[in-house]
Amino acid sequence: MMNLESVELKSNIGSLRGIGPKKEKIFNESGINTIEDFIYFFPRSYQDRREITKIKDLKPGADSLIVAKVLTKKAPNNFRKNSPLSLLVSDDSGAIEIVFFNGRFLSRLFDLNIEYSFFGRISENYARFQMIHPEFSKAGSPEDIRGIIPIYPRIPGISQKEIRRMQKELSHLYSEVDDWIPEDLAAENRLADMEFALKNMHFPTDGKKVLAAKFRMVFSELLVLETGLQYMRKGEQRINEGISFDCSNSEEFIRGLDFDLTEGQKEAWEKIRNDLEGRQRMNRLLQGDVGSGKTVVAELAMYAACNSGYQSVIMAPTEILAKQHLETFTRDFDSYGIKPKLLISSMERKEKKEVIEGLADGSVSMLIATHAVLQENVRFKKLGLVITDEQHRFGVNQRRKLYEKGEGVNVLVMTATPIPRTLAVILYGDLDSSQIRTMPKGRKPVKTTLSHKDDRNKVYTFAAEKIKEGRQVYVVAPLIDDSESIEAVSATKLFDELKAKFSDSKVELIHGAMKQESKDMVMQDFSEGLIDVLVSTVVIEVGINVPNATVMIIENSERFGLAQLHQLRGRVGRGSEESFCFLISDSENDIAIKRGEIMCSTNDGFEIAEKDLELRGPGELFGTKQHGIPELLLSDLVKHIDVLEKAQQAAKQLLDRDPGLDMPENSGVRERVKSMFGEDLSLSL
């Protein structure tokens, strides 16, 4: 253990007085590894704790700060280790009582007539008030617990009361910490300096401090993020030309469908089409809700792939939808003597030998695959676009593997998660985006209905009458298995009593935990009508498409987020027959009844989601780890959009004149910007 003067920002957090083998291994689990690691463990909150109560004005429930004098001591004879402590202590209003269980080692801290600081909850005890196991301090102490407090991120076995004490003997080092943003944008942004930020994030004296240190923080998070993110973008710009495709043949690809593009379709092929016939390499995003037909619109570029003599693959994450595709490409290109190959993990071993031939030698222009195609063995002779359906199920990684695949090469990324304008910056920084806004003709909105659980059979009851007229029913529920620790309907115990329910219609049950060839078999026989009633659990949020279901019933709606209601909500509404859903809950949760409200309310996907991050944040709408999207430790995506504008306003600044991050002023940046990335920074920063 080294004393405190020797210790340094790089000096490993077990070289602390009072952390052995066991705390470091503690603190290590929770990320922080050396001191300056802990020197950015910040506050998730702070106590105010300036003004003092008189004893007289104390109410029972609110937390409480007194400075008052120990008048007694009282703990039992058998003074066992958790034999409780009682205090009586006074101020010049009055006397109330000070309760410790653990006695037995508090007692020797408290001297009669001294005066003490007490910060807790006041209970009321057969009419007397009482505080029960406060934080404490000799009043005018230097650990004194008056004034703004900050509160700790839980770290478990370790005290809030240890936290403070450490980042109070560590606060020398705060003048230590590197100030790397360039002066410059630091002047031009009002931010505070480093050794300020840091010592008002840990110990504030007012309000206002806590802000300018919080701006500063979080801006500093938010600009390496940017500046991560913006230069992917220019670099991925910067090494690949791209290879421009003649999309002159589209006009006969649109005339012959049996169906009129929408305007969102007309206006999302132009914005490829100019991406597709320049030089640039295209990396667009092209978000568009469940049914709003993204497909054609990728069917054209791949048809304009193939015209210019280079192959495609559109990339999808489950085997059932890949099928799709290729059944709906096989139709759409047949008379133009294109014919799409299919390449999944499922199939025969000498028929997926031919398609990776067929991709080697360049006979096989389109291919619809699953992640198979990603196998090192799978190569192409001449890729020049690649398309990946529903993105958020693949990660940043995934796509990039697919990509390299080929020089160049043009990508399409696709999906019907619609995203807020907030979060497309931060999943998709390094992508143009584009929006399908518009549904085809002959669609009808969803009637989507809130039902309390009590009318649970009014609900079946209905269900029951459209299977009657020729239509299908999805029933949704969060679990597969009946739990102890949740309280919730679960698929299998909702399966057996449809099944008695509907016992004249076929009822088949669908869950994550079944082998892949069992669930494709059972969408293949929802798909084809074999199966009336299908229950599941979300395993269906991304399935295919089947125009003659018109009922989804969501079991505990409360267990499900709204983006994830509104995907499961789109696997009906898909044919000219009008669709109902029925959201199903007993839940008082404020937040679930919003949620309900707001599906009821609306079947725009997009103020759906903006709707979703309000509510939720971005941490639950999409995992981190699963995009490549550095994990932010003070940021809010939502509270901290005005932030973030000006985040991306000086990440900007600083490329456009250091694209590389080469000059000495900007290396501080630089290798905050690789430490963030990490392994998803595939460029040569």
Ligand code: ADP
Contents of the next structure:
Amino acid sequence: MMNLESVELKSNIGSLRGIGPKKEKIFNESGINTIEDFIYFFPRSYQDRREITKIKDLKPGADSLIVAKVLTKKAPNNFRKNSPLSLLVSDDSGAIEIVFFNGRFLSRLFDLNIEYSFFGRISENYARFQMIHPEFSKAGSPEDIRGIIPIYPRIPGISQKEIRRMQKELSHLYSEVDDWIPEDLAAENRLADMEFALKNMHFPTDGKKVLAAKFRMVFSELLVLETGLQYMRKGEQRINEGISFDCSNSEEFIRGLDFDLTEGQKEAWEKIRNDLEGRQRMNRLLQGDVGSGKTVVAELAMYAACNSGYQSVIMAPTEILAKQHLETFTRDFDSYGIKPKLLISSMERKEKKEVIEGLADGSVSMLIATHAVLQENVRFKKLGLVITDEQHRFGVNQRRKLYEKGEGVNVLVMTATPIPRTLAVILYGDLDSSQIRTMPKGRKPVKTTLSHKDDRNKVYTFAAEKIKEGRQVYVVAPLIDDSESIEAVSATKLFDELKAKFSDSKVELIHGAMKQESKDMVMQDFSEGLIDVLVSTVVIEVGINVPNATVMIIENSERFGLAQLHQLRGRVGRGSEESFCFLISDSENDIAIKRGEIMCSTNDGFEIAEKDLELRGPGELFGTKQHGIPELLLSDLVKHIDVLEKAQQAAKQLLDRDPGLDMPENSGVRERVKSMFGEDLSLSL
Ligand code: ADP
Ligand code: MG
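I've shown you the form predicted alone. Could you give me the structure of the form predicted in complex with this ligand?
Let's see the whole complex now, leading with the same chain.
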């Protein structure tokens, strides 16, 4: 036997038998450094291989388990390294051939007339059934591949069998793994204990036990998430007393606009106005599809702040968007004598200094900014309202940093990425939520077409016609550079192609790896109509408003998620002209096709979001990162919403009793919260 006695949970994975420096590195790259990490490396699914199929009942195409004796072994009698091995095996019902290509070296693993388990797909070769490259084991051996078999996430170069063998060897350590959930919480939520959970995650014997094990693990992860989020939020709840605004001037502002508010905008403003006039601090989420007109609602709120003698700030995720807001705000507030100011990183030092001074002495009343405003040297004299635009692009912490620059500050969070109500509560705390579900009048839905790659030329011919009419075109590619491993049109290559194709027009390229200044310059030129065709990666995804652009072409559209496609499409259809979106793809992937169909069938972002959730297959995680919360290893916030609710409850209890997580029995939770939130949780924990 190996040096098992000396292996401990904290030992490096490299201290295991058979794990040399090369494999150790592979494990490390998959985030597995210690034995304990490996024990926490859980199967992504399970395969039920309890049922043995008789050889006579085998069907082509089916994954099957047989238990059979080896009758003959045949390996060509030469010394070529990669010659195949063919076995004839039989049970009491019949016989079948088993083939391992390049498998000559496997020959010694099989003894004649001994029973083995084989698991694999049955194929047909000249009307004879074969099993090619099955998994196998000696029947009844400890490594028997019969049973409920865990399927682990792939680690390149490490086989499933090896992972299972290693887990088995380490299973005696399961009892030593810290069972860190406080006992009363575990009891109340009927959690399986750690040892049971680990054993049944890795070596399940029946489905119910797997469920109990999984519940325990997912619950633990979500408990840590919730405890961290709620801990951060406690600061927010202390300051319930808010600043009240006088909103009586809003009507004049609305009359001054050159359009009428939509019903959705009116409703949203009613709610916000109520919040602002009330004594409680506003804490509201405003969801509205791309182009639904959230900006003007933000302006109304900021106008009220200004009229009440308070400063306000709107924070946007990109400089381009901030500049665009500056333009809009400057135009809209001009006649009221309000001069909105900009604060972004790329500004001249001197200019920046002036704005920062103006914020500190109160002479700047309205600010449009990027995250540059979060820096410590930016202070406000009398901050009354903060708005984050495109909130999903910010982390949980950034919003907090912003409103902590004042006291009792009203908070408005805007996003075009709809999320289910329950999730909103969890991600954004106890935010009140409103939606704008109507579009401004005269907006025509974007005509969306799914085009096969073979029809690309037609699409570009159509685009050329639109350019002749004076319109502008976006072309989006999924990658910046050509990559050998991924077969997709890159933006750079596409740029070269389109420059040649549209030789009479101005074609430009923009992508995420470009310097901010260059990006801004290109965007500026595009919005001034100096560029006809803009080839881009997803950097144009957020917020940009160029009404004269009416054609959006998305290459390799199968590589984008639904929400992303919808955001991209939202770049067109922003003016009175009819707009078009082409999704170019030759993918035969079911999900990709379905996504395309959904895009063609509706322009409603809320509907798309719902469909998106339905479409996500098991195992595909809800993009937590996109919403600025830490990455989860086990849990899917949508699929596990009921566990999440329980964890939320438990976290609340925990923090009510022990607000600083100081009690010894909560040290395990505290440690894990710290490691999940890392730098983000710059608190006294
Ligand atoms: P988003 O919600 O995506 O941020 P914007 O606020 O940028 O949308 O609005 C998109 C465009 O619609 C802007 O050009 C804006 O001036 C215009 N708009 C907003 N509200 C209305 C309305 N009620 N009627 C007509 N146009 C409007
Ligand atoms: Mg916007």
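Positions refer to the first chain, counted from 1. These numbers come from a predicted model, not from an experiment. Rigid core here is just the name for the largest C-alpha set that superposes within 1.5 Å across the two forms.
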* Comparing between the two forms on the rigid core: C-alpha of L109 shifted by 2 Å or more? -> yes
* I148 C-alpha relocation of at least 2 Å between the two forms, rigid core basis -> yes
* Is there a C-alpha shift of 2 Å or more at F136 between the two forms once the rigid core is superposed? -> yes
